[in-house]
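Let's start with one chain on its own, the form predicted on its own, as structure tokens.
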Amino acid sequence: MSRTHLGSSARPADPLPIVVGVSGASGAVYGLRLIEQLLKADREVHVVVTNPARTVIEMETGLALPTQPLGIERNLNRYLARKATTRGHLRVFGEQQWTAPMASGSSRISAMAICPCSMGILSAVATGASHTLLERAADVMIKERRRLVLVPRETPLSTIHLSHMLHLAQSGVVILPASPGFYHTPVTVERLIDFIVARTLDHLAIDQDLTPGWGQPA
């Protein structure tokens, strides 16, 4: 495991890290944009990218990620450095890296998001499967009563999907579908992406200036 410093070497204002899981659902750009904004906010971000997600990320963005965490971390840093000036700290963990802090409730984690969240991962979280680090991390967030946001990207939704979402919502999990609004009159795909990322940041208690709230000036 390594810690990579992006931009300034100052410590984040809040030392508690935020976990971001990127699963194999379509909409990889949501997760990448979320990581970028968290780093821009000077946060320490712990990232898990599933193997299906690596395939989808390359298909949808052209970003190729290797299998090893250090390689993923290196390529993500290069990709994000081209997007914006970031100040936070990025750490990438493997799917079977059980020594990662997020695997235990004894490690303090500020919040977690799985963005985008596939129905397979959502099902595993809903049933407490914990076969991978990402699933275990989500399970820890639920049992420790910490903030967990899932951003599912699927359509249409089956009865199974909906029942899992209901069960998770009743357990305190925020279900935030990747369904962008249009009241901010978006004219680019990026603006639609930012709508969902902004709402996710709101629920992670991170200040954002991507989109204004309802009734606020643009």
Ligand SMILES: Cc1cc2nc3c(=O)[nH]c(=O)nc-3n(C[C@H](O)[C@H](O)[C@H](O)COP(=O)(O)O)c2cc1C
The other form holds:
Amino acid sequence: MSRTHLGSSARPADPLPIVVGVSGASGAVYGLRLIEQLLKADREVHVVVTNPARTVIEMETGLALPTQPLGIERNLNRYLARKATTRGHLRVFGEQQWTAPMASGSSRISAMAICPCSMGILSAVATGASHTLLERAADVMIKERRRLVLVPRETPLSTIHLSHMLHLAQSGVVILPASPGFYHTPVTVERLIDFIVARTLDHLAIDQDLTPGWGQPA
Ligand SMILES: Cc1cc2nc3c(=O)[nH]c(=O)nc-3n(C[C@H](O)[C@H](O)[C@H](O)COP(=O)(O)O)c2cc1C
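The form predicted together with the ligand is what I need now, so please give it after the form predicted on its own.
Full assembly next; the chain just shown is listed first.
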């Protein structure tokens, strides 16, 4: 279990970065909590926040993010209460920043999640559109046979959404809907959020102690 805290200056045990895309679906808190937990696990986290996501994040959490990646990085670091000396672990890239490592399969990335994942991004990934850095990064993960987790948030689902999800699952992508279970008897919204973030971390192969697995001690 990882016991590294925010602000630790220790180097990551596994130096390979993890990519997190935050898209404009509802559930911005899932993405922010996921980034926080990956940083807590002392991982280098490469983040892309889509333009619609900036709107949704502000509406749902009050966190205002500017348009430029460096400004987003600064505000995210502040929001996550991280120390300036550790900011090297969080790197934010713009939607058209094709120089980012995640844009190429030759750059080794250990895993990627899009959390929350809009139906727009889901459809783009399912069809290999690659018009933005986030779409391209997901496409790279699939072609390189690397771990890709999508956390879609929509209800109800149309046959279009479902057929995209089937296609992606058949390509090895983990479809992890943002639909928390209730068998751990959550009494706060945070516990519901952590249920989804914990399952996402499990699928990214990151140790977590947010929510114990069924039958495991709390
Ligand atoms: C408050 C708000 C909530 C939204 N919730 C969802 C949602 O849960 N799922 C979804 O697919 N789109 C949702 N949308 C619509 C997306 O933001 C929109 O389709 C956008 O184009 C997605 O862009 P992106 O995939 O590049 O982030 C929401 C929009 C707003 C403003």
